[in-house]
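What follows is one chain in structure tokens, specifically the form predicted alone.
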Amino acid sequence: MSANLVETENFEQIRDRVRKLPFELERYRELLLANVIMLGEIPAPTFHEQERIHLLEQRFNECGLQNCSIDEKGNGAAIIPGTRGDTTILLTAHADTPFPASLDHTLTLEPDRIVGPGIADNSLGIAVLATLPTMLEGLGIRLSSDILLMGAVKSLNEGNQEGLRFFLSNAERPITAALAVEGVQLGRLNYRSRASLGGEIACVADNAHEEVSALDVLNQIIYRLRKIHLPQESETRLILGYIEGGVTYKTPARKARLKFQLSSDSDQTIIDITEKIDSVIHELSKEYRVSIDFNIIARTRYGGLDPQHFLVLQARRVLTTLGIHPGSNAYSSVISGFVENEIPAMCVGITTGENLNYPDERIDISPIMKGVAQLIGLLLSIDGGCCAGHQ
């Protein structure tokens, strides 16, 4: 089926549909927390996911879904088949949260919000992983394609997306299209990548050099770093973001270590940079006859959707339908994964929140089953066409 019958003859369908699904969901609100409660509760750090996607397993086993397996990385995937099993829309979340596994991860529900580590990045999004098969089932609703959804693992940070990308690297069958589920914000419509490269410099500072601080030579980094010229016709931005070093204040520091991200709309301008950035480590190594070490601890291409394909346009018009402003941020380091493997991608969120990656983060219950709605609206868009031959 061509877009533009997507356009003119199915959307309006699909609009009738998705207007209805808030009030229809509603009766799997109760369901829903208590996956988020009994999800969110488990420990997830990056590296350490795999109690939380054991559990996400036996909910998709309960559900009866086909193909239940845990791959070697950990991540978790099972299907609904749909009515022909010609396509495959993928239905995926991040497992990890970035919270150490020696907090505590009791989460508190209120009447209208619930709150604690992790809650809305992403123990939501993994939550309706796996509650969205009961919904669709008790709504009727069953698409033509195949829904593969997969709880990935090795997301944040260090793992760079590492469960993600060995999943659709080793795909067996064609991905027609990717839907990325976030807890927060509801609104937002991510659909590009941004090239980035997030880099740590650790600075050790010789014994018999007593005189050299390992602070004292990580300023020096700084300075040369802050002179690079980063090129602003691709709006290339580096951003220091941590820096640790030192045991007291009498004592010259023998180590320190910086943690950084430089972004551009350019993957070649992240090449030509991070050639300086090893020049000035090797200079001032010698300079200062200290050991300097560079490592790049994440990595995304640029790439992505146009803003005029017909993925995002159908999605602007279900959020619309649903009153949902959409967000003007298409942005999403999520996206590069699957710009990667050349696959149409999308990240939403499902509700509204706040203090994202405290302890006391939180999210509203209220929003919810609007987020769900949107998401059964996409995936309607998808299996209707909306991606045929437009990459």
The other form holds:
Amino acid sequence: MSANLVETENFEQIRDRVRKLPFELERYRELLLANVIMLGEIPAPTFHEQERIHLLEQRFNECGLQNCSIDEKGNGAAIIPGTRGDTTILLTAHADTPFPASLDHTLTLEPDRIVGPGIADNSLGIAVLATLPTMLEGLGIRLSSDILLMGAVKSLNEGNQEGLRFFLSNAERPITAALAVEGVQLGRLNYRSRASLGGEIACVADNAHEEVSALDVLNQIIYRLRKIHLPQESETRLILGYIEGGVTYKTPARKARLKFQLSSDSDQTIIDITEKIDSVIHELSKEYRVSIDFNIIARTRYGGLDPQHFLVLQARRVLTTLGIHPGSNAYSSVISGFVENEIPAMCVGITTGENLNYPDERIDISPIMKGVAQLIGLLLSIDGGCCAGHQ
Amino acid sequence: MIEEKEKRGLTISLCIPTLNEEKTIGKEVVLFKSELVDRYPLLDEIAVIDSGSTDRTIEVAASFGASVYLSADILPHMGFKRGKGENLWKAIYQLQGDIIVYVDADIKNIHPRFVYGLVAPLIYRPEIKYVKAFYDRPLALSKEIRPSGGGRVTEILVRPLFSLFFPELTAIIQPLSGEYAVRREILERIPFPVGYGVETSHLIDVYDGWGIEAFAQTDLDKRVHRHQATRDLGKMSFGILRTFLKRLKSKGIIKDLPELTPFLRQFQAREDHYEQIIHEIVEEERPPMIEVPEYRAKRGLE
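The form predicted in complex with the partner chain is what I need now, so please give it after the form predicted alone.
Every component of the complex follows; first up is the chain already shown.
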């Protein structure tokens, strides 16, 4: 029997199983929603996720999972043992949200949606991790591979995926493949990472000697950044995302700050442009006699799975079987940590939602079990050996 | 706690009284059902008793798995009176538990501790009859959110009254909190004002019948709910005061009391003049449930 035929037969079995899952999973709806609320109402700004991770860990313990632990970076992990346990699939979700602890984190549960800060990014994702062991046990699904569940800390923005990177570079067991879970959007199928650099430029003018406004300097920096050639063949882009400065309209600003992202399909292009930014800053700090600091706050590497990789093709089939239209954007920065560690990885979303990263972030309830079904379908597919390579 | 509950052969019912609580009821039902029925079987029953909501409260509560009862449908021949106390009273007839936990439906930061924190003293300590919640100030303060603990009506009205007439009851940190757990044997023997005075009258009646030793209090950390307008608190105070004075008279603490008007008069400013608003606040009372023949028949009481 040819390898392709075996794969086709495997897939037929998986597809039959996956098709029934959304209906079968409905009985876990309240359990999942309760976990979403309990985890989501614990504030977890980046670098302060401990309390949320402790509850996740408590959930893992309640499910009787193996090796429940919190590592030195604060990641919470546990293992659902497989029947053979000779391979390991990592299922991870980031625990942090972009909201400060001082914000009211109360969530509102309506019949068809949940509203509140961080619900989509990524309280739902972390709640899926907390609930999946109970779901798999109740459905009688046991993989031959171990499933390593991991709530990652220090992921967003300046966190620069510190928790995940630490975990992957210190993992004691080889990881066959990884799935990253995000609350939204259902249908996303990210398996590649672009090269990128998140940068912060901070300008401080000493107004005791000169009436120079830090905003004027920053304006010059922006002008010069926009003059830098961005190679189109590598789809290089510069996004100016955030700016702040000054305290009042009456006096020259003493401080100003810019945050930006540079992205490209080439790691070398990022390196080259970073050098150019360095030299712009050097020149302008001399010209204006002000202090300008350039800090790199996040980095990702170019790479990931090929669109023809079995895992990608199988993922598309799983989504299609469930009536989910796979999105066309293959890229997400989430994949970078896995690229660096040469682990085949994919990122999927669980449901639909809107107002992402605003306090009135919202998710739809009814598609959630379809999203969980896709996740189980992918686990079954990876367990069935679809990480082997290209078609 | 569940082992101890089972060892003592106790059953516990949760009652959530509602009137137009569609925003918060779903979360309460999901959390309590998932955590305290499915995961940890502490609750034997979750019931929403509704006073006739006109929003989606009933639909939402039912969709998340609560048993929903219309207050008017319980003991229908005794009629329906609008008020939270009416729902609490009818819950004694409708629900099965040896312990009934009452939790308000408007709590934004609901958590399983609101139930397990209240029932624990009743499970472990047979001499405790009535457990009342108290709270710290919420961290999140905004225009919409106020501390429930040491609220305005408590500090301005109830605490001074208790200090004057029932000094031992001043030990109750939050006498007006809507979260409490009580043994059925107590609930069925006390009357229920149907309106604002229900919590105050409970404390006086339980204290009168079973002493201060019957009470326990649980720190439930924080309670975040909607801020109430001062004018609404005026109505609440009026109802509580009427109930309180009635209790003083029935217990012979004060003898001569004129007939109390049910009308509260308040003012509101409109453009360049003031106008008076008259609210009729009738503080009716339901009798102890044990005096209701249907209840006696249902519970097999002689």
